[in-house]
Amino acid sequence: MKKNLLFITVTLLFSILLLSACSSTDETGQQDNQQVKDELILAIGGEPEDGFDPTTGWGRYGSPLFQSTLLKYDKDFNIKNDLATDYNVSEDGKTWTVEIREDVKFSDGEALTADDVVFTFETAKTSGSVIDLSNLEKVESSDDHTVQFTLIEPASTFIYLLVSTGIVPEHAYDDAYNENPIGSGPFTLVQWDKGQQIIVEENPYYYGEKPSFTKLTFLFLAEDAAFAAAKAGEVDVVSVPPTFAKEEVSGMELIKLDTVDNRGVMFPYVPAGEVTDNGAPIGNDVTADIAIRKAINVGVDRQAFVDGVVEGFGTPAYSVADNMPWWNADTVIEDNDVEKAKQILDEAGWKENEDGIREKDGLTAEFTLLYPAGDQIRQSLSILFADMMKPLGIDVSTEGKSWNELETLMFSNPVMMGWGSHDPIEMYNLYSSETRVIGYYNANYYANDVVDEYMNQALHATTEEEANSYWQKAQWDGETGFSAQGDAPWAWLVNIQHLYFVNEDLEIGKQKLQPHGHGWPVTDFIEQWHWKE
């Protein structure tokens, strides 16, 4: 205990000294107002382990800061031009042609051309990273400002790769690029003190809206130290967990951002009996029964998860994509109805024994709900979930496991998982019969031919509107779907709000629905932040 206290104290003292170095005072000891006006200090998340290379995933969860993308979302998820001035898709959906601006320079003063776009996507395709460009057959430039992408199969979701992939310079790209990024975004990296901070400054060549701040310092602090720095008035923006969010911080206001950063229970969809190629067991006889899954979805109290686990800082979740443009609002169900849940189980032949646990054909309604060990929120959600199952006659135990263990156990045990993306391809990954045993995708072996067909039609669509209509039908078409209204292979529980204490004089404006908690998504529109009038 003493060692922990000493560590926190030393960390905080170091942080305050570091922050003090970021401010200057004049001879009278007064802070330089001009410097305060032009600089921000932020503690909004962890240090990017892989650095700042978009070809390996940097910028997928927020502004790439140092790079620009071909397209971008506005705050309502409408797709707008960034580097692009126009794009079109061929009738067969396989050829995407993008025209780019002619006035763009990288932060080193060199012009950005179509060859840099080609280089970026070719590099990303072979990077072996989280960026999936396996469907990209080729990318080529027809002139300095025209790029043509040829896909193997039509994919409406390709547009989201154009939104999220920052463009890197072919002439300045090497093995150290992730630590020394050059790009055409609003800021440029000037200093990286690993484990401590990065300092960025305004890119003088940026073609877009001029940022109000010429310098940003991002601090990498533990939650306790970051919150202490906020209370000391040493940071302008700090992310906090729900446990700190109800405290008062002088000179700062709490900003609560709604999200699709969801948590839910993934149910093994098929009966037990099969194994994966690696010998891991597949299936669970209890959760393979749709009556169990339906009763759970109806019987849980989602608002109680919001109030009891994340202290009110969240919203009930009904799908993996609540309130996104491709979400089907008809997937919202009436929950916290224990009597209806009991009726579903009774009608399906699940009868209570003398211990109050339901049985059917010699099978007991019991299972172990797994969660990642060390994840306090998922542990608390799991414990409350198990408690909610008791009145239904379902016996649930909970157990934390390492991710390595979960990779073997998740095919046959329910798992408290978390997802949430700005790309509808996530729905395909979680619910398509083609994605079974690909990483953590569709680990419950869900399959529905009608859902597969809707999702394939969504992928083959040539407009966002057409694609979204099929994504919505895949969730629920009035008869079937992958939502709780249909096959209920998941019980989505809560969307966790992202919480920030922000300098009360700083205006960060409206934000998009935030994705799953990776990266720095709050920075999406950072060039628009400004001091209040």
Second form
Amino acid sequence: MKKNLLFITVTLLFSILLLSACSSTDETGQQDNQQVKDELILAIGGEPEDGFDPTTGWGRYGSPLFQSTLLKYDKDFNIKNDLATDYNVSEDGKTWTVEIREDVKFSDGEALTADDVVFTFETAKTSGSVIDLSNLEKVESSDDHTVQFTLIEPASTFIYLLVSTGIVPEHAYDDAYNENPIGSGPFTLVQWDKGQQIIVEENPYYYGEKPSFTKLTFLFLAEDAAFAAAKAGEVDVVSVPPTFAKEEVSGMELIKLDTVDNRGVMFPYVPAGEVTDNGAPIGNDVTADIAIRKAINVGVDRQAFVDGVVEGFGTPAYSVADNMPWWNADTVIEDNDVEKAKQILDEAGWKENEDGIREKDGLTAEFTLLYPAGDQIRQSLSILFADMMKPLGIDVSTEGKSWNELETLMFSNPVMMGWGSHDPIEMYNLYSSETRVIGYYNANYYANDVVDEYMNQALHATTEEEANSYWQKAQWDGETGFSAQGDAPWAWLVNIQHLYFVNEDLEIGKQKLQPHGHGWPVTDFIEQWHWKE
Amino acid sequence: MKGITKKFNLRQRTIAKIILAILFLIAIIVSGLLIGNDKLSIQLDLKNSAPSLAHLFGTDWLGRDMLARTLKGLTISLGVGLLAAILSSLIALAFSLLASWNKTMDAMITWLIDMFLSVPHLVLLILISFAVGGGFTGVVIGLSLTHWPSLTRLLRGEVLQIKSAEYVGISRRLGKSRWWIARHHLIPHLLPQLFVGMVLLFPHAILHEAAITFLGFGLSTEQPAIGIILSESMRYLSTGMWWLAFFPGLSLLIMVGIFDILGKNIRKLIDPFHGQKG
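Could you output the structure for the form predicted together with its partner chain, given that the previous block was the form predicted on its own?
What follows is the entire complex, opening with the chain shown before.
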């Protein structure tokens, strides 16, 4: 027994020594970077699995950094020229002509011409990736600096593809481009140590505003390692989950960015019965009842999710696109009204049984809410949601599943999902009858003819204002719509703020509303980052 | 203290220890079963509170009482351990009897034992429980398929010894079947070893269950198993919420320790060769 104890003590001592030895070597590696003032070290996650190829989706969420786009958003989502100097749309909405700048060079010194733009969109169209260019009939260059896109159907949302797709060089594009992204963006990739870090340097040929920093290092650290690095003063910008955000970190200040990075419960919209082509069951008898969905939307306390789960770093969410230009402010409903929720259920014939659970025609008001296991925020949201349903008489159990499992279960079970994009096509994808059971889109199996019609009108609109007015009507036109006021196929709960600890001497300026995770949206305006005077 | 230990003989002390250990375990099970879901409910105004009189183990980030969660977790671990240990022992018994069949069978079983022992437990465990779909059944199957070899080896040695005994030879020559001999001569002799082996498998099984659950290959995140509680608490450690990991970890350790004491003392009691050693 004594021997055992000695052995354990010695082993413990050794492991402590070993651990401390490891951490001290890390520190020396970082220190020399601290003195040089035109470099930044960021730990903001988001290492892309597929590399940095915009034709397969890099940069869709926020800025592509290495490449530049034809058009871009300003901080209030007005569309501005980037590579383009001008664009116009023909009367029928099918022909888009874009003039591009003549002074642009890629980071290897070659000039960017209309042929590169044509090449980019043709590559993206055939890449089979998340970028949907199926509506693009052809793209041609009429001279070195004019590109003409011809669409099959008029689509107002095509402009967002011009905003999000970085232009790649035809002469330097090959299979390894995703690891060697030559582009016309403000920075160029120097080194990528997979799983650890990437190092980028200023692009000497960049045509835009010159960034204040010549070198950036992006570290890919686990959440708590990143937080520890921030505490040790080793990084300048670090993204943190809400649990860490209440801590004090000396020399850094907390920056809270508002987002459309939302979470909400997706309800199967139709009764059970059908199956998908892959044999996955579709529909759920309980959530197919609009009274259930409406009561949940009215009964939940969205502010409690904000305060309880994300530590107050968020805002209540009422739609998939809160505060975006195409958002309808009428979708904001009065929530946390348990009495009204009960009344809705009573009127629809859901009566409480002796266990306090409601029943209607032999059907019990119960369902299993699924969430991706391992996502702690969605797990907490789900548990809290289930807890909130008890007073309404709806019995919700929660279960974590892998995404693989969710792909077959999500058509017949409510799922805690998250969306939030800078492109209104997302609304179309989530709510159109055309996109039912395509990938994760419209897993509800939702369909409403009026909504479909509004969204088609929005797609065919020739100006953004016109398009946005139809998007808003699709959400709620006073009688119907896909928001909680109307058919309520979702219960949106929170928009989660993105939290960063930023070196208190660093000014990153105002940011636009951040999209759903992935990528580095925070680097969108990196040209404007500078040290405070 | 010395006086008390002197007053009772070794046998009495051993029995007292066994009874105490069993009482402890029963207390864990009963309290785990008594705790309803209402004890695990969310109280957001109490979240992240340090241990206090009202919440001895503190509360988590949703205000759930950690004492209740820990007890629930221990009960689940106990269930997993019990099932896995029983299944493992049954496999071990079956294999050791098979090994007594003939030389080839014996060589095969020995080879199987060596093979399983040559692969690290945890790797095999993750592989098996992942292959059969994870969750509660995955863990139990994985644990029972990985924990039988050492016990089998022990039982096989015992069987070889009994087989060469005279009365077994007489039975065989009287024309009794192998099965009859196994039932009347082998199994009764193996039972004490088997029982002790099973109890001693418990701590292994429980620790391994917690380990693979911690790594994310085990029980689903709904069950407040100790492994889940520990892995969840990891992300809060850097914010100083030590109680989330400390108490559940300590409780797991204590439970495993009790099983170890139980097993060793039972062995003392029913295995005369070990009786005078400890």
